[in-house]
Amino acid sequence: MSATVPGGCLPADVVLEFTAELSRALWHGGDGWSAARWLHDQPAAGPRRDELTHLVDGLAGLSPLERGDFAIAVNDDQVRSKLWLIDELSRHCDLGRASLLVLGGWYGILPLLANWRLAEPPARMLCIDVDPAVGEIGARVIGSLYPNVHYRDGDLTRLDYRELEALPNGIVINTSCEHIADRHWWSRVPRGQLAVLQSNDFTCCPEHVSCVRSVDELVRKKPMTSVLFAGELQLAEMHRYMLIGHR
């Protein structure tokens, strides 16, 4: 199927009533039909259902903990967070001319969310996860139904980032700078790359090990040569600080 369906880019609200009716359905050992029942009762949906529908229909081939683990990938604060990334960036750069490297992917939400919103997403955006079998269920849920859309396995602190030479119009993202204790990751990509990075100040979570507590901090942590964004955005439960910027 390919990424881009007539009919254009799905409303941001649209966007969070499914994945909330999504993560829901997942959260409570569903496999997410009820979210397919909610698909066919908005017409804002209209001719990406099909789409949906597909999406929906892979994951009833996860587990339960599996399911689990995709609900908390799109829950509210995750998807929020994500189509913000989206929405600034697309303010700052043709996203439709650019290569997405996401470091921390997961499922690949990130890309997936992009198929959703942007009229041209980009030609080719690939996950990097430290854990190959996320990488795997992206692959078969997300990866089968948009051909941009790729999985790799590896550990960010030690790619060789030259890599992006070959990518058209490469940007480096990495939404779980949180999750990284390595202080020299950042000083591995090359200087003068376009990259989006955010962290967030929720302490709650053992997983969150390099956690801010604004977005000045985030500044210092991660020095960039020119900042195009720097933000933050209120979550339920956490602030999300945002930079956009050349390293």
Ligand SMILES: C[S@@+](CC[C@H](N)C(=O)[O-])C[C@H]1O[C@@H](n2cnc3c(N)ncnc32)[C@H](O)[C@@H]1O
Second form
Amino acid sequence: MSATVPGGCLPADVVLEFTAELSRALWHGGDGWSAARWLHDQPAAGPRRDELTHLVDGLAGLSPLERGDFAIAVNDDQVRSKLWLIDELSRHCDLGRASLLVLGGWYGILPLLANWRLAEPPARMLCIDVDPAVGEIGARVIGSLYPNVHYRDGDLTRLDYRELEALPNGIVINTSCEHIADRHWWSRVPRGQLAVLQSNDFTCCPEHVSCVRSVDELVRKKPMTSVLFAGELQLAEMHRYMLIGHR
Ligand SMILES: C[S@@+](CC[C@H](N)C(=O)[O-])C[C@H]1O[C@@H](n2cnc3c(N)ncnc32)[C@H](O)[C@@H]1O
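Moving on from the form predicted alone, kindly provide the form predicted in complex with this ligand as a structure.
Entire complex below, previous chain first.
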């Protein structure tokens, strides 16, 4: 059974403009209301306008530090990387019948974008993050709007991946590979599991402890039994690399 989210899909260009506006407003210490005002002039946002306004309302309750971090989570590079993932993954499976396990899921921007972009989004998207604070904010501002988005604290290097067996058509997604120094977590994912991995070459960030310089390097670090997609995306500040395939 797939989740039904009211309203039509948001076009990618509207998503990019809205999130850019939101990111700018939050980054400069605002509460995101300029993004809400921008929404009122956007006919293409029409059916989803209330939903987006609720999101902006929720962000108003964040501290300045939290707003700054959320601004990064919805910046242009982050959003383009996730729209790319949704487009490519949709070519390889029926996401409406899938459950997503989003590792290092941060605030849950991937599930948020999946709900905006897909006519039939996944029935269940579970974000797992080692930092309980980001999951708590995600649950409050995103999870409260979308019944198919859930959050749990957890360390992806210690997770019991056998629980995937209980998830109908589960897909493991890790768009935070550059943050994970541990080399062994990948071997703990069950062989044959459908997965999506993203990393990047943005070595300037001290938290990026496991960057790669090419998609081939990502393939070497995270070998798959079958690769359905391997590619790179040129972004403003970095290259994003992505693999879709079976562990
Ligand atoms: C900065 S964010 C995400 C960046 C990434 N490009 C993205 O948008 O998906 C990285 C997240 O990974 C989380 N993280 C780091 N190590 C982790 C681990 N061992 N288990 C789960 N989450 C982890 C961090 O807490 C953080 O929320």
